[in-house]
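Just one chain follows, in the form predicted on its own, and it is written as structure tokens.
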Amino acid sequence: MSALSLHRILGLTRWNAVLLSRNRLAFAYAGVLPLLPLALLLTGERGTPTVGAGAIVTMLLVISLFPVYYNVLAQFVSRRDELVLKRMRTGEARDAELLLSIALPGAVSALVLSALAVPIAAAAGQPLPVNPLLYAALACAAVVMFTAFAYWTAAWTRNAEAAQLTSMPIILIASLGQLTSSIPDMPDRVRDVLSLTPGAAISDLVRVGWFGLDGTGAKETTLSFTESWGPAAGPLLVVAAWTALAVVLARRSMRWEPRT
């Protein structure tokens, strides 16, 4: 079995990026929509950690769900139904190269926007990340997790139009997690369940890793770089578990031909 070809991956990625740029709606999802949540930094009490945490968490979720998750899902299903993937698999391109090339445009967009959020937030009066390594790890893990979820969802999505419906469970699971930090008086049992969702883990890691907030009700920075690793352990395990589950599900259910 031949090794992966970087040349083929980059060539296919460039082709997918060109196709993405020609779709104005998809291009807006990838480059414009994710930055809109940062407008929240200009509202309320500017410079406060709670306002900043809400804006950054929302931005990361939008980045994960649109340039990454929905874009990969729609592109893979469209090319599968048009038999493009089936034809390409009969040539030199390997399966992993096809999957990487579809995912890379959205992944690069997500990581660039995640990095741009740092100077944009600083310009709006927010502090720099307390633990930049934790924030960078979160951005990368979110890309991998939602890419895998996209390929898993594609297995039971009949066509590109149906993706608007089949994507809703993942979008809902990711979005519900924000409630853990936005509703302080939530019952403990409900909070414990929601804390195990990807969205809650992302919210907790942003609050700890960027703003040094210790606990869902914290409003002031109390954690340093070293101290932030302890509270981040639980959310990191949740993200790792969901990422592993998504990868396993995607590998077991991958379909390269249209559903009959």
The other form holds:
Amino acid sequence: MSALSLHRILGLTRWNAVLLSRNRLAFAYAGVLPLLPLALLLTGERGTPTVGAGAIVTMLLVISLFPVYYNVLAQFVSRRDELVLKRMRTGEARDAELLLSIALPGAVSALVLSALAVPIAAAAGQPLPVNPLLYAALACAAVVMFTAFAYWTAAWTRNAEAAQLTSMPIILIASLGQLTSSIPDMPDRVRDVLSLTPGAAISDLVRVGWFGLDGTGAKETTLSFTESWGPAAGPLLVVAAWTALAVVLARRSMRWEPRT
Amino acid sequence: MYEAVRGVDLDVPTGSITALLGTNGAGKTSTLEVIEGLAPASGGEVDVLGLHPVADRAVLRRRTGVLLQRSGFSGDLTVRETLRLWSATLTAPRSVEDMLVLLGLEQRADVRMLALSGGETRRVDLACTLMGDPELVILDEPTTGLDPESRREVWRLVSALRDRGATVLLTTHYLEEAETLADRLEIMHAGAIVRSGTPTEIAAGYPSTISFATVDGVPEDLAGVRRSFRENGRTTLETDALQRSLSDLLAWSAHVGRPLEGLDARSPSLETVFLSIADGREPASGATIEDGALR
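Can I have the other form now, the form predicted together with its partner chain, not the form predicted on its own?
Once more the chain from above appears, this time first in line as the rest of the complex follows.
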């Protein structure tokens, strides 16, 4: 496969962003909705790490699910339905360029919002991330993982309307994970299984990487920048495994034309 | 696996217009999709501008322009924006303004795609096809859905492409279009090419026809007539020697004093050939081609 063209990717991305901005609902999902969970920062006692972690985890999940996952899924499926993709594929644009350009507007929105969360949280009395590298890596990994999930889901989504239903399994496995930290007396075996979901891994990484919370029951910041890498290894591996799986599934099942 | 196309041996000469003609379902679009590299061929060889449509896709796409039979655009972009989007994907695009003028879309440039008529959308589609100044242009039913005026406009555009040295391969089910535009015709039926050549070559060997409102007593032994039949109150004679048959017939008519109402005499046309193929009266000529070759 020969090199992709940055010129084409940016050209296509620009128009995909224009289209996104002209669809009011999609635009609200991609740009505004993910900031709402930050209102949780105002609940509870000002500056409590557990409250902060809850808000940031919820925000990251909403970012992963709306501007990234659901947005990419809906854009790709509707463009496939309308034969826009088939038309594009008769031209010079490569398949990977088309996929990247559909994902990029949501990805940029997701990363900008993830970054904005730092000053907003600070203004609400929360600490700055203990390990900013870990937080940045998590935001990037979440974007890649949920983009791949979107393209995989598209393979068995008939049309844009069906996406409302076919997106449920991924939304579910993303949301379930948060239960591990919100239900304290959960049986260990259930907790172990749930901690392998992408949502739990994101939750663990926020707790460790931003708030320095060691373990699921921790309430106080104890980890430093260097100490945070150790407890992060497990959830990082979970995220990497899900990402690899999603990429493989998406590549194997890619479909460019509507089913006849 | 369904085999849409089996024996396609198609040679498209550089700098000419070749029309792939066939009934609906004959396999025209499937054949084009193999040439365009959108669908892989399970057998046979395909050679486009000396390259392979799938393996050499990147190079080929720069030199070809494709118009799909059915394609789509994002309804929320305007005509100009749609062309700018397409332009952003091309290595050496002609200017968007030039394309708007070429396709007569200047007045509609700022209208959203979803507000366009079918014919206007088709013209935007064609603007994309031609924007990269392609050497090889592949058009799948370029004029279907266009009004007669736009259709003639497209014909003019396609002829101009050939005059500039481009090679054009198009499909159509309009006989008139194929006859007017194409240098060579390839007639497809049931997944195979059954006839090819210039319009004159293709019609050669087919009988001329004479028809008139049925009258009694027409002699059976008119010169050159190979077959006659009556249908809907008209008698049709098929002949290999139109002028001699006609002279004999007129002489007989004058002699017995019976006028021939609604007399019509014509040389074999593409329509004759096409209809006989579509009706299944024409068996595929020559041996069956197992693995086709596209060049």
